[in-house]
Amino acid sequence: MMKIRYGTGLLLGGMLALSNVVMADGDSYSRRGKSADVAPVNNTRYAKECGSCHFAYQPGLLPARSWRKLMGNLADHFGDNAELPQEDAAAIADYLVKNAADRSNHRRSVKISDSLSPGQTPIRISQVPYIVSKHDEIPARLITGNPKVKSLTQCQACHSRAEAGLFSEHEINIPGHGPWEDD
């Protein structure tokens, strides 16, 4: 009788553990381990050089192939010349590629990577299917029509902890609108 209870307990415990894996696997991040959002920027050279002109996007927001493409054409960086001394460009490219979405265990980075087809190389975070899908219910008037936001690329406008790599939908505060309530 004791063996039956012990065996039943093990079976139930195993089923619970398996159900947690299956639920997490629905989000597809369990295969690389759980972690929250994307890794924050921890490279002072990148933060200084790139963050002086725009939000210092975390490397985990794009795959390595996208960062290689971006860093390979700094002479035409979205219409601007963003060329850097060779040593700085190489060090920043190395940092971005090594910490890219397809090399990260962070939850949203994994989702970003998983949303891309193998040949897809977005050079803008606003071209990443996962990021587009996370914002598709928000009316354009609150993003592109909002002078304090203007674009999906302005992460920090609505995500108050974007610099820390935190993009929870429960912490969104759209300028001129307030918190975003997902239906």
Given for the second form:
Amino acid sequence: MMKIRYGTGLLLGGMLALSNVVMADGDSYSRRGKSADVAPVNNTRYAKECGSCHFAYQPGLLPARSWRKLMGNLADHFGDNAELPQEDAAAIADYLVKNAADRSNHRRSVKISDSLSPGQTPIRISQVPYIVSKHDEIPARLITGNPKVKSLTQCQACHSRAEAGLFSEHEINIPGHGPWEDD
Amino acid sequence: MKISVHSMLIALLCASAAAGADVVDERLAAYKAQGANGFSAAAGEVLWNRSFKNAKTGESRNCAACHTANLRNAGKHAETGKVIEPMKPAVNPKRLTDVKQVEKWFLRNCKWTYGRECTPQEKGDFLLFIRN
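Mind pulling up the form predicted in complex with the partner chain next to the form predicted alone we just looked at?
Below is the whole assembly, all chains and molecules, this chain first.
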């Protein structure tokens, strides 16, 4: 009797433990033992200063040399003025460079880095060869012709969990269109 | 002990409620020290809505284009479309509470809109228009 109870207890405990794992790791990546595609942003100064105007692009989306170039000209930031006090600019540049694509082991950061030749220093994420190739089959009407997307720069418009560094094609929801499966 | 905790809380609450006014008053005094005087919310509003042609792109720019003319409303970044929370401290208490943020945005947005930094006079007028 005791033994059976003990066994039931163990089984129940095991089931509880399992369900806890599933509940805690709601995303399929974690369950399969994988991390995010690119490391999520974990710097409050970057999130605040850069994320107040646009999606806070993860540092792992560009190589270190690109971040250095971009941070060297905040007075003309894609036509906008994004100047920061020296102390903030330096701290943010440091964060971006240290977590850049070519210094990250995250899956898509590695692919981004590998798609660039050493002489290429894009400051637009949308011009990184890997990013271009991943989007080249999507018709323009769904991106630039789509008033709810407008541009490839709006990651979060279609990648529902872009903020968490998750860019799986299974989590795409193009406004006015729906899921997109690349095949 | 209870009383002192309460009075501390009250003091803290009063301090945070007055923070917005403090930053504007402190800035106005600083702009005065730089030669400005006679600040006017009405002048701030006129400049807020006046359009300037950008030398590089030829496009017409003003503050209201992104922030809207009614400072109680949320605006939208011209390029990225990101929502800009309302400017009025009455509806968005975070506004005008941080000198560093105020000066950062003056620098960026005056350069973008007018192609130059704003004068102390213009900044004072804007602050009164936004606060009042």
